[in-house]
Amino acid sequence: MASRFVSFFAVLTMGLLSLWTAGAATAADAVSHLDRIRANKILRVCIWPDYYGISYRNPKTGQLVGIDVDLARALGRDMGVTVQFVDSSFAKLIDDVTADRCDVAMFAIGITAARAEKLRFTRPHLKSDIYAITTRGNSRIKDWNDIDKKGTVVAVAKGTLHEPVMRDKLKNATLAVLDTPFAREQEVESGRADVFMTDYPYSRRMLETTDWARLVEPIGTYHVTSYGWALQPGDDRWYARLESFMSEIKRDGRLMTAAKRHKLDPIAVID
């Protein structure tokens, strides 16, 4: 009887001294995106091209600009690789990042609770409140305090942070959910919608580009986000790469020099 169970001890302990080594093989033969960037020289960079100073695709000329832009290419440089930028949106970002169809995310993605639950971010690199886009026009809307009230519509894009935000804080207003931030600007330009949400380098756009937009600024801070850029849960290595990244261009200077260039310096974080 003792020997039979001397047996049966020795044959489990054996089975998982194997499973453990066979999990351990497996760790150590998974590739970082590091060592894949490296050998393939190619670094792929999710971007959302119509983030207007952040990653913004100039309709005009194709060529892409923007503080997130600038610093994908100076990794590149930094690593000596190639920037390869994949067209992604807030709405895709997850599925774009988790897929695997590019090693990082750098569109100034807002770091969210929700987010955090799929993505890994980097410390954060830009921050912004939330601001309302409403026309010349409107005489509902005179300040932000008119935004939240009954008859008033208010216009948010599908998958950004304003969504989950403007559900909570809304209590009187119509929460209008369009499938694309350019619906969302219809929604306001046609009247159908009082406002939209957005951020700062959005609002910059709206007002830089058109001639019927009018910002509606928050009376004292009304829900302020901070921007990273996102990657795959764990890969401990190239999450690694990019925190030194960031701490380098933050005590270097091209940060903020970046940021300055796309009239983002009050909303940068250097520190």
The other form holds:
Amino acid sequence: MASRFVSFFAVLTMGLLSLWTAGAATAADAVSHLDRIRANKILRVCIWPDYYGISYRNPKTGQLVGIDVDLARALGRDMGVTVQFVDSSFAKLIDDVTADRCDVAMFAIGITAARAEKLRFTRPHLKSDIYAITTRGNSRIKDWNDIDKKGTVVAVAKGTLHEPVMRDKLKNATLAVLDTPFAREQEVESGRADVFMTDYPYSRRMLETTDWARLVEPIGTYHVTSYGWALQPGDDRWYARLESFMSEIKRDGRLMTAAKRHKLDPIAVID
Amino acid sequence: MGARGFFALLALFVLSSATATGYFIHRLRVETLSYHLRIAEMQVRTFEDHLTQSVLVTDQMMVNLADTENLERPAPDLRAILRRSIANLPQVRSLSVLREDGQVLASSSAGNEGQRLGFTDPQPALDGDEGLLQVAGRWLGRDFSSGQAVSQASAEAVQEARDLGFIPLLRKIKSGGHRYTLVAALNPDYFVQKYRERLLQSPGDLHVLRYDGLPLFGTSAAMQWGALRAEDWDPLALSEREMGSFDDAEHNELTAYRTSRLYPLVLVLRLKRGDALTEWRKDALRFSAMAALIILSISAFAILFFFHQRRLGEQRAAAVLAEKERLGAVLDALPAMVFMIGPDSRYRFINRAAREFFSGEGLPQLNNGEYGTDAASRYLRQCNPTLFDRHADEMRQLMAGKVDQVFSEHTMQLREGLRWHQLMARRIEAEGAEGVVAMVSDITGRKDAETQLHLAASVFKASAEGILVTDEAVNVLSVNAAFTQITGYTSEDMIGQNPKKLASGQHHAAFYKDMWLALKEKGLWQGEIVNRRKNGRIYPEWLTISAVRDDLGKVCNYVGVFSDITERKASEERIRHLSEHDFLTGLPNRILFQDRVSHVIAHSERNGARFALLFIDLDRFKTVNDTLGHHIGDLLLKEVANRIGTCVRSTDTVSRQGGDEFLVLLENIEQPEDAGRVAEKLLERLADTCVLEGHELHITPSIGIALYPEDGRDMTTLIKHADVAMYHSKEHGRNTFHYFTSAMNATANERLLMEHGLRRALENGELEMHYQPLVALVGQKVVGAEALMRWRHPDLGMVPPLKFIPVAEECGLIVSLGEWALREACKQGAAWHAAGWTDLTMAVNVSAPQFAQEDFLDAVRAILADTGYPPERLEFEVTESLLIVSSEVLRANIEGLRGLGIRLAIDDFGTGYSSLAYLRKLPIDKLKIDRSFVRDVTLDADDATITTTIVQMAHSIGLQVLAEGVETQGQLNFLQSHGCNEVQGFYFSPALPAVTFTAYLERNNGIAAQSAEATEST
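Which structure goes with the form predicted in complex with the partner chain, now that we have seen the form predicted alone?
Let us now look at the entire complex, which starts with that chain.
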């Protein structure tokens, strides 16, 4: 079933990709996303549908759930336009935004130096450290210090901020970089990997939806990353509008309300 | 229950409770173990299902891969396919495709590729390419690239692997003419984790073994690598049964096992008994503690209760003892004697009074003696055998239950005297006290009181006086029979009522007020009171009311005692009446009469009125009294009184003065003649014949009248003058009346003179006897002489007998005069007899008073003896009335006279009351016909008839007849012709002095010539 879903997704993505590539190229430089959004009455928002608590498409219902989905819809309401979600992932993020497949990527994108070179970030609205998920039966990983041991296999998703961080940090353990949906969980559960690294929202998802997952928290702060929304660099008016929105939701509590709704208030950033 | 018994029982209870608890806990343990076995079976079944499913998915996935032509693809493509195939199968760590020679053609994990793998002893062993999944022995490491088979690994390698390992599952497949082996590395962690999670709730270890007993993996670290014991394996007896459970007592383990339904895998769940029994231990501990607590509590409570009960029992026993002592003290304090006798007749208890009684009587004490035979009983039997035997018999009956109680009241002669005793005995049947209780009380006082009470009640009942008792509020409580008799009210009428009911209304309120005042102050009132009977009549009573006070001095009763004094009042009235009235006639007596006359005098004086007094005397009443007796005389007086009453006005007063004298007061008369008219009326009324008890009586009055104021102004004078007038009437022939005149006073004086003279006459010899010859008609010779008395008064001269004889009769001189006359006559007669006239008979008048003398006969005998006169020549002349009186004395005297030979002649016959027929019965010899008949015998036919009849009748009954007062030849001839025997009278001779008579006798003796001399002297 998972494989069928994957193939459907792939077909859909490719179709959209081919459709919008031409249009984006023509309007990218001259016209602000803002005007276009207002003109088309459509706000295109990139999301990662596997991102639990942020922009998660529940496979059982097909509904999008998460803080950034709520905030994107709030933004659409503020602007008086319809929101159109566009599936993306961390692996495709830069490409999707740069190719103007969406007006903004709103899926708690870790603000990293590498990404900032290609993308423009709003002020952060969340921030998260790195967490590890292992199986309950794994006797070899008891705490954070057990991770970077010889023979330990650490899985990360390709394109996520964890990939460069762990590549940089791990000295003894083997890093496995995975690029298929849910691959990290499958690797760990089947025993091919001992742990996979993720952030706060995703770890929450694992603990809540599986009975085998065990959270391994870093001792002290390991590597905190701020999350924000990403857009094409240069479009100042669009950026200003987004920043203005970010300020409003932080001020008027909509951010906190949404965070609480998705149990993310511990990592909400309200300046 | 004794303490030993109680504690034995308690111990039994604790023991049984503990046993029950223990058994229960044991059962609980058995059930817990059985429960855990069942749970283990269920779990092992669940695990088996999961394991089989997981392996089945893997197996299917491998079979599916072989069905396509994937295996022919280049290695990278096949790898991707393999990778995709196991992406969602966490139970599979890697999937590899091996060539026939064991070299890895392609693998989901690239590291495996190129390696040559060998598997020793995969199960089940296959001949050729049968489509069965084979399970190889366990490998250490993450995957084939870094692992080695456990069977070939060193201990260090096992240590280093740090639990990381996998189980190769082999599937031999033909595809495209080539033989391949697909190898899936089964991830045990996946299962172990699942099992651990499940086993968290119910402890135990799960082991997965290959069917040949090779341990594959398990939840416990110790079993991780399959150190399977032979004794663990053998009991499974898989050849007989692929699933089951058992309790391994030897190893203290519970075991449940199950073989995979598809694959050569066996799951064994082993549970330490200790773990299984953890809850049971807690429960057992809790339950034991609770049971212990309950048992302890119950025991403690029971012990407390037991001791409490024992203490209560002791207290009760103490109380019973105290009660017994108290009872003894109470019984000792009783004045009555109390005995308790047991069924064996022995005394159980004797109180102080009884002990004192026996010591007082000088008897030995009864202590434990036997009733009926001991000294006391012997003494009592001696005192009164009958009584004692009766009591003894009753006691036996009481003992035997034939009677319930015995009661007796009897007297006992004791030292202090005769006493009343009351015996009460009852049988008692209380447990431990069976027998008889007898109580003897001295009730002498009560008996005395009862006697008193009885007496009082009798008095109350029998009293002739009415008695009424009220309470303090004056409501009647009781009345006696006399009360009812007097008042007519019964008890029912009176009880609860106020005695006011009896009030007659005759007394004023002040009367009753005084009565209550007296009662309040003195507690007593008595007096006369008029009450009303039930029949409405009022009556007087003499009432005494006493207030009865109680001990506190408060009035509690009033007792009224009264007698009906109606009778007494009447008596008083009668006495008063009697004192003022004549007893016999009821007429006012002298006293009342005088009172009335005084009043009338006073009245008449004031008013100038006139009234008259009539003095009435009955003629010859004395004769009636003397001859018919006083009874008849009284009746006659009453009759006369009545008749007088009818002749006067109601305002006039008739009074009896005594004897036969009556006085009549005629008030307010106009004329003196009015009194005369009344007198005439009286004469007329009284003349009527009276018939009294068969006697016909003729009575006549003599009446004298005195007038106020003419005949006197004071009462004495008036009465005296009326009396004088009455005498005057008497002297003038009686049966008449006269007004008083002053002349009458002279006559009255003369009579008085005569009475005085007469008394002296005998002494002075002024009396002398004259004799009148009695001549027989045949031969006309003197045959006798009638002696007649003459009084030669010195002043008055010769006084005829008619004048002085009544006076002598009235003043009582007649008896002595008569005796003198008889003596003189006998003396003279004796003289004549001596002179030769021996045939001469002497006739002497004898008066009624003489005959009434008891010594009359003696006197006669004495005279006869003195004079020597022969009694047979003596003849007594009596009046006929005398003879008809039936007086004893009279009769005896007559008999005596007849016995002497003296003859009796009836004088003045014809004037009296007797009939001739009657005479026949009388002892008489001669009748003397009264001169009144003889006088007119030749002139009056009636008198002639009467005379003739008398003569004939007398002769017919053998009597001699003499005619008195013969004065003429004609008379003589008539009498002679009619056969009269004798005559006397002036025709022959008057009465002559003795000397003269002698001469006359001499002259006539033998001479039949008639006498020429007639002397008028009678």
